[in-house]
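One chain follows as structure tokens, the form predicted on its own.
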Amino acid sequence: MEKKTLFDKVWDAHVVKSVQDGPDVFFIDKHFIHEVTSPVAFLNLEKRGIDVMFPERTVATPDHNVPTIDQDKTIKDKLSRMQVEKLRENCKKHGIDLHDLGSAHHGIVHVIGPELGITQPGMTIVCGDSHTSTHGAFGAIAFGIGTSEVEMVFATQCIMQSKAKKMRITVDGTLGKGVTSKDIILYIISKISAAGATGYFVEYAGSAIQSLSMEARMTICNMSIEMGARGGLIAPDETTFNYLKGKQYAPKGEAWDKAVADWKQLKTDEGATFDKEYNFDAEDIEPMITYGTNPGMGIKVIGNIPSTEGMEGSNKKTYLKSLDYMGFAPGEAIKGKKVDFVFVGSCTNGRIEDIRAVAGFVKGKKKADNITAWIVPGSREVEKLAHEEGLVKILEEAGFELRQPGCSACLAMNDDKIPAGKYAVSTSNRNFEGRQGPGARTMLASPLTVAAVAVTGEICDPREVF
């Protein structure tokens, strides 16, 4: 009997038809949509006189462009307002479930899917957003698609897709104090580069991965895309089942028991082969931070920015251009660098566990005077829990500003922009030039490191601060 990986099992179960020497016609279980990549797809359906084939398999929420203050008022930005209005119109017309601004389950698309129990093991999930890989934490095949593919899924519930190569990244051992899942993934990307997994679907395995909560696993799968991977996934286990049990869209009663029995089969067979394997030791991972303009440019917060030794030609030129943008120099320590903004939020680290971690560390302390500190919950549910648990009070007393749910300063498609030349330490997923605003300088780190930076006003080791 053929030995299959988890990826093989889920993929093969969803192939409707294989095209010889071409892609597979691939069935999609759940399609998440938002206000940015859906309007043109809907417009093209209309032009062709086609309806959405399975509206019950589509879930919508506005997140990218939405403001994070005064969400009960009319959106000031004309383009953002138009996109959100179009999403409402199209969802109403096609009978699609919309979690709108102000509703109980509004939030970032990759936060509300798991939170509501819509995301489940063994599913195929797509969205017109690269960080759809987040949902792979449940043992699902989840990946981002373009607008034309969004239209294809609307019309047929299928997509034309070639099967990716398979990579396994194993992290064994026990994580040290102050080391989080964000540090794991930043460490991995720093080792294999921002293009090191191009063309692959990555399965994360090993005792360090298995020890993580679901929210921590989502952080890792979310950033798979930042090393070029098509997506990432983790085999479901008791942690997965306990997280899903009782959620609104999770199976109930006998259907739950049957689902769990099926989900338990979703693991890589002993002896199944991968196209590429990496093994890392959890003890080698320390709090991480990025220093450049792609997520692969990461070091330990106690480390030095790499020198140009051994670099030649265009590689050296590109490297120095990146450091010049950041205002850094080869070989210098990053610790002690002054910072202007901290941002806790995004589909990477905008969940309740992240906010609990930050509040736990800053309780009884004050942010540094030079820091502007924004906390943006990933959903209304996260916001509600943060209020109920007294976290908002702690954060506000420490000088943090709590905003309303949305993608916020992760990508600056809204009003939450880091000013040009200013330094931000961010829990989001990308540090490209201008990602958080024209001329903004972004360093990616874990919520714990961000909390430490907020209190000290400079890059520091959270293990020393707390």
Given for the second form:
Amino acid sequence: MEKKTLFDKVWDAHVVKSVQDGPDVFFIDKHFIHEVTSPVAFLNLEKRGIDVMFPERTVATPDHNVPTIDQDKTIKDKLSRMQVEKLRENCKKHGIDLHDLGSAHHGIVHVIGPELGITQPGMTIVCGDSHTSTHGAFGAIAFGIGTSEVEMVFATQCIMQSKAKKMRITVDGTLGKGVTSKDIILYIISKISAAGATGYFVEYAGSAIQSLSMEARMTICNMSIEMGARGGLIAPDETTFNYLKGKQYAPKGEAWDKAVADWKQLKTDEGATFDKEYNFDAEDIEPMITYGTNPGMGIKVIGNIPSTEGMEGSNKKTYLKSLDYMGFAPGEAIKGKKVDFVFVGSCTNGRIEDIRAVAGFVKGKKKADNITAWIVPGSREVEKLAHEEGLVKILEEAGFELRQPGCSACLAMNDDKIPAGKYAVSTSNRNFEGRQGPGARTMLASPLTVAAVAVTGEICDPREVF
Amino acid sequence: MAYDKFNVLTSTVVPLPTENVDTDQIIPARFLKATEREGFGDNLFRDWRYDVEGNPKKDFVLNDPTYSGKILIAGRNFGSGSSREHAVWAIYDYGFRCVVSSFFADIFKNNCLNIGVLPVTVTPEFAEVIFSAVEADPSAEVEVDIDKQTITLLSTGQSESFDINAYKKENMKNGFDDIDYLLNLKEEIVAFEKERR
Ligand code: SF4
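Right, the form predicted on its own is done, so what does the form predicted together with its partner chain look like?
Whole complex next, starting from this chain.
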């Protein structure tokens, strides 16, 4: 029998038809939409005079540009308000489920999908958002698409895509104290670069990956796109099944047993081959932080910013341009650098486990005076749990400001912007120029490192701040 | 959405030798608030093109009258980051029909092909040839022939072939998009969906 990878199994089961010398007609089980990348798709659909083919396969929530204060009031920014209103109107017109602002399951689309049990092993999932790769943590093929493709899914529940090449990244061993899944993925990207997995779909494997919770696995899959990969996935196992059991949209009773039996088949066959493989040792991984303007520019928090030795031409120019933007010099240590803002949130690290980690760390401590600390839960559900577990109280006592769910300062489409020239250490996934506001200087790190930075006011090693 | 057919494009070139240009630079998130596809070209490379007061930054290539054309050549790993198709809309609306680089990010490349901007992947050496030629003479013209799958520097005749799959090539040549194709498969898709319930 042909040996297949997990990716092959899920992909092949969703090909409606292969076009000769072209892409596959690829069937999509679940389609998530939000207010920013859907309006033009709906508009074009209307221009063609066609309906959404399977509206029950699409789920909507406004997350990208919603305010994170006063969510019960009318959105002040006119353009944001129009996008959110358009989403409401379009969902109503086409019979699409909407988890609206203020409703019990509102939140960042990649947080609510798993939380509600909509995301399940073996599915194909797309969304007009590159971090759709998050859902790969359940053994689904999940990736971001453009607005033209959003329109295709509305119209036909299919898109035209060529199958990606296959990569496996294996991380074996035990993680050290103070090292989290965010450090694993920042470490991997720093090793293989921000473009190192372009053209590939990545399977993460190995004992260090298997030992992670679902939340931690989502953090890893989430950032697959930051090394250029189309997506990342992890074989489902007991951790996955336990997470899903009892969730609102997860199968129940007999259907559950059957589903689990099917899901257990979703793993790479012994002897199946990949186009590329990497192996890393968990013991080599330490708390990480980025110092530049793409997520591949990461180092240990106790490390030095690379010197320009060996660089030349446009490579060196681009590197120096990036450091200039950040206000850093080649070769210097990152530890001890003053920070102005910390941001805990986003679909990378805005889940309850992340908030628990931060609260656990800052309990009984105070944030440094020079720090403005924002904590933005990924969803209403996360917010509710954070209150119930007493985490909000701990965080507020430490001087953190809790905001309402949304993408917030991850991409600064709303008012949550880092001012020009200021330094922010963030649990989000992108440190591009201006990502957190024009001129903002972003450094990416784990929730633990961010908590430590909040307390000391400067870049530090969380292992030394306990 | 249908777009103009692409056959042979002959044009001067706008050079942007920066590497890892991400879609947040091509169009910052705060300009994604439209509900229609209009006016994105104005905000192409917004924060590199204009200062905070909205005045053009002189040293940015789009503000330099020396360079113009329908072809943009950029450093490697162009279009990384967000899946926002708005990035390609901005490029198209500004007037580019072709982007050349030695390496493109995946989703970006797909988005280009879906809306009629041709992404041409060249070798790093050929990219250098074009960068140098344009630097020496901004009026240097490049010809991109989709049918022959070639890109040629006209002044010297140096040429290279590029890849594009046959299906996408036909689409680009005819200005078709995938929905036309998919809608013809409706019955097959409905049957497939039933199986998967
Ligand atoms: S939190 Fe950030 S990365 Fe995640 S969906 Fe929102 S904007 Fe995108």
